[in-house]
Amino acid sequence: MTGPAISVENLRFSYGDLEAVKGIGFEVQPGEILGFLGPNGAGKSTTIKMLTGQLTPKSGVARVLGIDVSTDDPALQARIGVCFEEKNLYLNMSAKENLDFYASLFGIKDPDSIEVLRRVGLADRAKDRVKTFSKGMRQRMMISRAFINKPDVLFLDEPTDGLDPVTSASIRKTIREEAERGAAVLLTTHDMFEADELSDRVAFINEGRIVALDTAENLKLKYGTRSVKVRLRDGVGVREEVLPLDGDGSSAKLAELAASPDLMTIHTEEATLDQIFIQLTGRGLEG
């Protein structure tokens, strides 16, 4: 197709007298994953909820694949992955029988099941209930169950959640994949490394707003500073003097430090999106 894969105007949703997304608007081309960046209760999940039609939007317009999300086009369903924070599946059937069911949903007769199980690591598994799983296991069966129509479109909300450093590297790898086949995705987390390894672009969403939508390289040049760490040896301790690079005299005092015979090391550093976040919202993506 041509145009965005995610085309979202003004959109906005109430639980009651609660308004939890704001008027949020943003785009996603296919092929780029774009991180959503909040911390809980900033309206991400609400956000995706609207996006794959669980939730219908108060106003606003929100366009998937050209297609009005609003409308429950069953020929959209079938083109779009979903990677939701709840489990919903279908504990007394093998991990396999759990894609075959799942993939019958959109009509898929010979789905390859036991390929996609092997992506997040659990073929050895796949005759194996989900009852059985552990809690890891099944985030990784609701990776895996996104990815079983080759989606256009994937919504994934927090999908490393309660998994390992090793497993979680791994499956942002096969979130990789899937935006150089094609996909576009919307990735929902509160993880800033995960959004940074990962993301094309990240929005920052607060209070139901985005309130910064870049690349984050970009936000760390606007709202971060480059700074240099040395530290050098000080008698039996050890001391550590930042310098940023962006002021005057920086370079004769780094210069100065680096010919030092008590330099033990020098590492640049910069403002993760974390510190960033705090910056515009005054609270941290954990809070």
Second form
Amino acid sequence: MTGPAISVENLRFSYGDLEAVKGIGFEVQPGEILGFLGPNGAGKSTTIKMLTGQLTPKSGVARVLGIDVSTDDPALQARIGVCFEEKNLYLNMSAKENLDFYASLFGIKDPDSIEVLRRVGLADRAKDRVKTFSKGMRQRMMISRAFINKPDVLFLDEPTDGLDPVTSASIRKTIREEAERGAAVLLTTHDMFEADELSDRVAFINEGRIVALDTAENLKLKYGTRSVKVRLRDGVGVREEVLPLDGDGSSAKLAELAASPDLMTIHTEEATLDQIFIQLTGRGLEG
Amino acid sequence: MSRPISRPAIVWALLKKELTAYSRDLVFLALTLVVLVAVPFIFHALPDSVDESITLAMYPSMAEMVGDARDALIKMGATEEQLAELDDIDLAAEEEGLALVEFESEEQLRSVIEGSLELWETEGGETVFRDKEAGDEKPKDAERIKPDIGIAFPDEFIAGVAAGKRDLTVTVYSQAGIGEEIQTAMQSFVREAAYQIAGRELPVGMPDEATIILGDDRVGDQVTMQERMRPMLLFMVLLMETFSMASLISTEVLQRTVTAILVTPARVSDFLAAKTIFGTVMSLSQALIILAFVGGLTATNWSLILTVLVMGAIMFTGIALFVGSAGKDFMGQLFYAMLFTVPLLIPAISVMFPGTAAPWVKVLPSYPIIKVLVDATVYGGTWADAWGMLAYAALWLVILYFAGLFALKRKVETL
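Next up, the form predicted together with its partner chain. The previous block was the form predicted on its own.
Entire complex below, previous chain first.
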């Protein structure tokens, strides 16, 4: 298809008197990963629920693959994959049975469930009931379920939350493969490292509004400070000097320290997404 | 690659999943097996016959009474033909289920009926009295006889009647615990017996039999405990299935697996349809299996029983939908399940006992279901008899099913 896979304009939603989403707008192109960052209650999940057809927007327009999400068209759900934060799997069914069941809801007659499980490293546990799986394995099952219909758009809610680094890296690799295949990915996460590494662009959402939307690099350049940290021997101890790169005389001072015989290390210092979020909203992402 | 999928195909996929989830849950399986095994077992352990006999105590003995009468009638100049009629008098022989015990004194009869004196019959047919308070030993190899009713005729009763005396009094003794119906029936019997002995109608009106016998006259074919329990057991199967179904729904809601279903082409209506079909089919199939074990289907009542069972299954599925969506955890679900099922059980218990159910019991949703089941399986009720109750059941079915549907739909949509 041509045009954005996800297109959102002035989208709003309220739970009674509480306005959870206050007129947000963004686009995600096919093959792009958009990191949706914000603390709990910021409006991330509500936005995903609207985009996946679970909630009907109060106002605004949201299109996924050109389909207006408020029309309740099953053609929308046929082409999306959703990975929820809660592990809502059928625990008494095997991994393969879980995937086969969801595939049947998409009308897939002969699903290649084993291949999908292989991608997340669970092919050898295909016949085991999910209740015997560890937390990490269940999370991989959640990811594989989201892939079962080869979706054009993926909604991934905290896909690596609470996982060990190896499993997280494996899942990130799989998500990247999906994007390379051409799927648009809307990813919510608390993990700044993950957002930075995986996302082509990042949207900061706070109190129902998008406060910043750009590539991680541009956000850092725009809102962060650039500096260099120099470590020097100081008698028996270590002395650190931080030099802002944009400040007057920084270059001369850096050259001087670099020439010092006590020089130990020089590191570039750049703002993290977390720091930028705090700078923009006055609150942390974990809130 | 996925392709557009039809709604029936989605419902079918959901049904297959329901069956897998049901068969994998040990609690549901255990409940089902317990019902399928225990219910027929309970049914066959129940008495399949009714002791219909009533023991009647009598004073004086029939032989003595007839002997006295014969002497008196001869003195009065009775013909041989009239005397021959005395030989035809036999109270016990003409009344089905009546056992006659004759006493030598009215006081003795009264004491036995009262219980202060025990009457025993030995294997040899000899009757023995035991005064327990006087310290009499219990007779060996003997069976106690407990007369329900005693009749004491006045001296020279037959002769007196024959002479046209009107002030003759027949005394009927009955135990305090004897039911009103039996007392009334026995008074009728005594009047009839007196009529037979006297040879003319006594100046006492006979009660209308319709007021004593409700429905079909089942003399010699009384309702056994098995028959009474059959509809109750079928009802219990439906009720047990409500627990399983509610639990299945509750698990789906609490574990949010339903949310994952609803981000596929499946819709809430598909989910509800699958739950309804699965719940109804499970209840109905178990009820039919039980019915096969305990009997009850006949060539005339099978369509009525199947119809009312289908209605009951849908009604209970509606309740399961409500209970499953209301409970926030296992205890909550159990609470709601009890809240609904205990009142629904009351009509099932009330119909086990003869008599008319209290008006408030008739208002309960399960009453028309169990009433039709009882009438059809026990009293040979037909479609013509059942229309009113079926309409009433249908009304409750619509209310309960749509209440359950609404509750679950709302729950699922707000997850």
